[in-house]
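As structure tokens, one chain now follows by itself in the form predicted on its own.
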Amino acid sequence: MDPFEVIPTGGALGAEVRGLDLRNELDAVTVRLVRGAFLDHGVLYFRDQRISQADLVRFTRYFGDPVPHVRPQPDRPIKEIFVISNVTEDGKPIGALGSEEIPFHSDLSYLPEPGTISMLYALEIPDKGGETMWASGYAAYEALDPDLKQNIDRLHAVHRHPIDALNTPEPTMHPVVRTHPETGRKVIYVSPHLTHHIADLARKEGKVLLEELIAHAIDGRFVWKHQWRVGDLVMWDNRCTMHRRTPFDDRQRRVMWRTQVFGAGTG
């Protein structure tokens, strides 16, 4: 009998994980079977946690090495915590990120090796908005006409941050369709917020072939909605899923902890 129980969301990707209270160590029996489940549905999430910042580090460091995150934070007693947070105490911003709106997108695909696995968890949410969507590129690849598939097979795009001083000298290019490196399965990887051109199409050409795989990679078919509460943790797996936060009213706080896996199986 499994440890715990695992209830999908219903959607394109996500599912519940129930009867594991992630302040406790666990056993590697466990550990394979939350991998499986992960594997499956691309985002977990489990609620009415109440972990610390070590807890949090000691989960994630089932999945990979939970590194710092690349953008400057204020100092912190544990470096791989990246706190997400609009929050502002003595003037000055605990967190980052703010409470605007952040398009969908497939976590540090601006660098040359992007983010694997995601953890986020829930301290503080505001009454209404600040929820996260997740979108499934395994169901949008499938969902293609076969022609298409053929045709952006061995494309590249270039990815890079609004925020020009976070993206490298080099221009990061990934393929336009990934292979997941642990399923086999294949991805749309491209994103509206950091997904700047196709590098191998005329940019005409390439502008209007990118704007039709994204309407199609975020139509409503393929993305899943979570609601957060407090005590929520969610994992998800930037390699085939990304994600879009909804904007919130910056009266409202809303604290998050975020841990960053790199190299879980990249591909």
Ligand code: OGA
Given for the second form:
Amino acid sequence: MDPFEVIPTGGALGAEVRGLDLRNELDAVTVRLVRGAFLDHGVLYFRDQRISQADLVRFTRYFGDPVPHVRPQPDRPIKEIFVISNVTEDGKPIGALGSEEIPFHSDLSYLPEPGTISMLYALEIPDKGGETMWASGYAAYEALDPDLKQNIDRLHAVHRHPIDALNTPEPTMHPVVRTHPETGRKVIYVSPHLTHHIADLARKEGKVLLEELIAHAIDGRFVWKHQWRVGDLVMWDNRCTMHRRTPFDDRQRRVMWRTQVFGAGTG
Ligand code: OGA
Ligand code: MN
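Got the form predicted on its own; any chance of the form predicted together with ligand OGA too?
In what comes next, the whole complex appears, and the chain from above leads the way.
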């Protein structure tokens, strides 16, 4: 019998994992089963956790190397933890990303080697808003018209962060259709937040196509929304999903710990 249960959300992606207490170390069989569920569902969430920063880093390490986030943050004991929050203390933000909407994106796609797996653990959440939704790049790709699939198969897009200082000196390019290195399945890899233009087409033609692809990729059919509760840990696969956060009232507090993995992990 599996040491835990996997309950699909019923939406285009995502599943809840029930029965694991992430304060504990996981054995190799459990890790393998969680990895399998993760590749199947793209997003996994674990509720009612009460973990420390060290627990989160240890759990992240089962799937790859957690690295300090590329964006600077105040010195802290466990550098692999990045705080996502709108809260300020003594006039200084304690974390990143504020309270505004964050449009759909795949993490760090503005870098030549984007993030692969990201995790968020909820410590404080607002009463309303600040929800995160994920879109399945697989479902979006599979639902494309066959002619369009063929047209976009060899195209590349330039990805760029709206904050210019975060970008690499050379433009970052990725295929519009990527193949997930572990599942071998194809996904649409463009986003409204970070994809700037299609490299291989005239600007106007490229713009029309990019808008069409983005509108398709974030269509409600392919999206599932997570309603956060304190103690939720969510992990997602940036190689086959995008996510968006809804805005919330900045007078409310939202505090999360985050970890980031690059590379394909240990398999
Ligand atoms: C992120 C992100 C969304 C959120 O941490 O990469 O996009 O819900 N966060 O805070
Ligand atoms: Mn993100």
